[in-house]
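Take a look at this one chain, the form predicted on its own, written out in structure tokens.
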Amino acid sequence: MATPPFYDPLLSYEDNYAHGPFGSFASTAKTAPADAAPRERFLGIPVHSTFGIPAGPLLNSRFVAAAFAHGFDLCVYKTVRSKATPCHPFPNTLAIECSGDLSLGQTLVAHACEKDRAPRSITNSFGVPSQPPEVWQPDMVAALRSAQPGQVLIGSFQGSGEGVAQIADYARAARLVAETGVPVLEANLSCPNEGKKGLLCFDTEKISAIVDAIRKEVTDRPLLLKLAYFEDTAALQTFVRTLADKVDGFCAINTLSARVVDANGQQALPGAGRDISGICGATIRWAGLSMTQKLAALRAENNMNFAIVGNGGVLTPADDAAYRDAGADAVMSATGAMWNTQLAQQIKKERCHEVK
């Protein structure tokens, strides 16, 4: 049975900052059983387990210390930028009617939230929103410090503007998130929710330009890049092809876009732009598993190394084996932890780890 969200969504964003997390969430006691010692490795760290959360619902250091505290081992601080940036407006999340796999162009009926009732799949328009620096940086120290020996916090940015103010950004950005000690850098390349006809991850020549800007800045830790679903393969290879010697691995899936509207058919998220916006949940699940399925064909294929990390409509230890048959070497959930924060250690079990 579902439990109340640890995100809610019928809370503002600025809401879920200030007052949050919620449900189990809300005291960040230790919970999980002790583990023993660790027995996997994420990017050369020891670690309990390769299963986490990606950026998204951890806003702040509250939020990590409690996912650390349940025994998700891998926690992504939520995507930060080098300046404030305002959220998008209330509401963000909304459940999706959706039974089956969402196909690319479908149009999608949405409605409020149940907090009891965890839903199959969710749309998720924030917007990458952002507290200043000299809010966030003590912040993403505060959640390091969470971590106890096992575990990993990872540090998610994106850079602001447009061409070479952009690429200089995505640098600055690296650079603040460094300054904190994470021990992982993700540079998120793929949000379907600021308004914009194409995402940057499909400009190969851009992406190539600021990663080499960022291990000008950054040079003594792994990066990772998230990326959204390609449907060509033959650019994601030419992509991996280009990058997969600068980087240390790929996150994938971010969301599926889709026209999101109401009962009546009108735009259901207020605002321009809204129309379109992410999809979370068992209805991408596939896209996630492809995507996995063809970074680990073309890292085969080249003899490469990178890390693969599947993310998309994780909702059971069931999807989670899925994933890492299809070659994943971490994965995450956002939609199903949400609702199901025991599910680290449901996972860990179906694992064969030494739970105490």
Ligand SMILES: Cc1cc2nc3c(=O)[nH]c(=O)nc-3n(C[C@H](O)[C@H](O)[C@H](O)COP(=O)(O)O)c2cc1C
Given for the second form:
Amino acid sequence: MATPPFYDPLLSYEDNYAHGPFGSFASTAKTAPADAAPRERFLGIPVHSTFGIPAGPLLNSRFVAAAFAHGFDLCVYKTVRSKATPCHPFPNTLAIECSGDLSLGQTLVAHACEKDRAPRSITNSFGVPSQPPEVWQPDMVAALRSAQPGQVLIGSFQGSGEGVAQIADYARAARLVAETGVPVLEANLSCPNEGKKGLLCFDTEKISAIVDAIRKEVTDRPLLLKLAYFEDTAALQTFVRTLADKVDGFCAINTLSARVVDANGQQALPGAGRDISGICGATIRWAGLSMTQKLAALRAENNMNFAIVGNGGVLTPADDAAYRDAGADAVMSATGAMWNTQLAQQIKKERCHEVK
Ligand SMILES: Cc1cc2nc3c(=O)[nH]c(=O)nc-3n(C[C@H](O)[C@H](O)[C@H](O)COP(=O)(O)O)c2cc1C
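Same protein, different condition: the form predicted on its own was shown, now please give the form predicted in complex with the ligand.
Next comes the full complex, this chain leading.
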């Protein structure tokens, strides 16, 4: 059942940041029934459930507090940077027309989201905006305080610049996030909305250098890597074999990139480099499931024990179950949760008889 979205796509990112969250997330009164003692573990941490909201829709501590209060037990604070970075111009979220699975290379028609109708899929294009650390660090501390026992806040971050400067900036951003006390870090390596440089996560050598630099700065807590969909299974194999010992898990997938046009065939999102943007929601579920299966197979074949956080197109408890069947240790939903704030509770209800 659709509820008004907690991130309002008809408002700018700045207005959402200043006035959100909306709909039932406007109140942080606890709506989820009281959980008994935590029954599951995420990266060794006791949790009520291994379900939550990935990096993106939880813009600040008010959004995070509302998500925790609604029973999303794993919450990722939207990706931050080591310095203030503006958001791409409005609009940043459009509904897309695609009734089936998105094909790689497909062009999609987009239009404004309708007020009270949940889209199956959307495109999002923000450019990884960030408040300066002086603002987001204390806010991340506030977000952390809203976690109850059995709930985990994850701090997502990204490095800026090119070459060695970018490697150093990933390490700087990781340290700034760790200073807030968040128990788990996540490096975003897969943002599709930053021009046409190609996705960072496909450059295994560079990621290895980034992870080494992060690990020098932060030694004492789990590190997840946020990945895009790897079409090339051999490339994924090389990536996993190189990185698996250095990190604690992989979160997959970020959005799939596609060309997005309006009803007249013109670029739908204004500005240079925004002809291609990230697609999320039901239409990319196949890709998230495929990555989860591939990661799980590699883990088994190589006797590895990294965690897999599955996401992409989780709109219902059945989608959550499909990810767990594919090998995910935890599951997250961005688009689905935005329009269904009861999703965590619905999934808990379905899963309560399965979890030992
Ligand atoms: C509004 C919105 C903002 C997002 N911003 C980020 C971000 O800052 N960092 C990131 O790693 N992923 C970001 N994402 C991608 C999501 O974390 C997720 O990987 C993707 O949306 C696929 O999941 P879904 O189909 O459940 O939406 C964003 C997604 C949405 C919908």
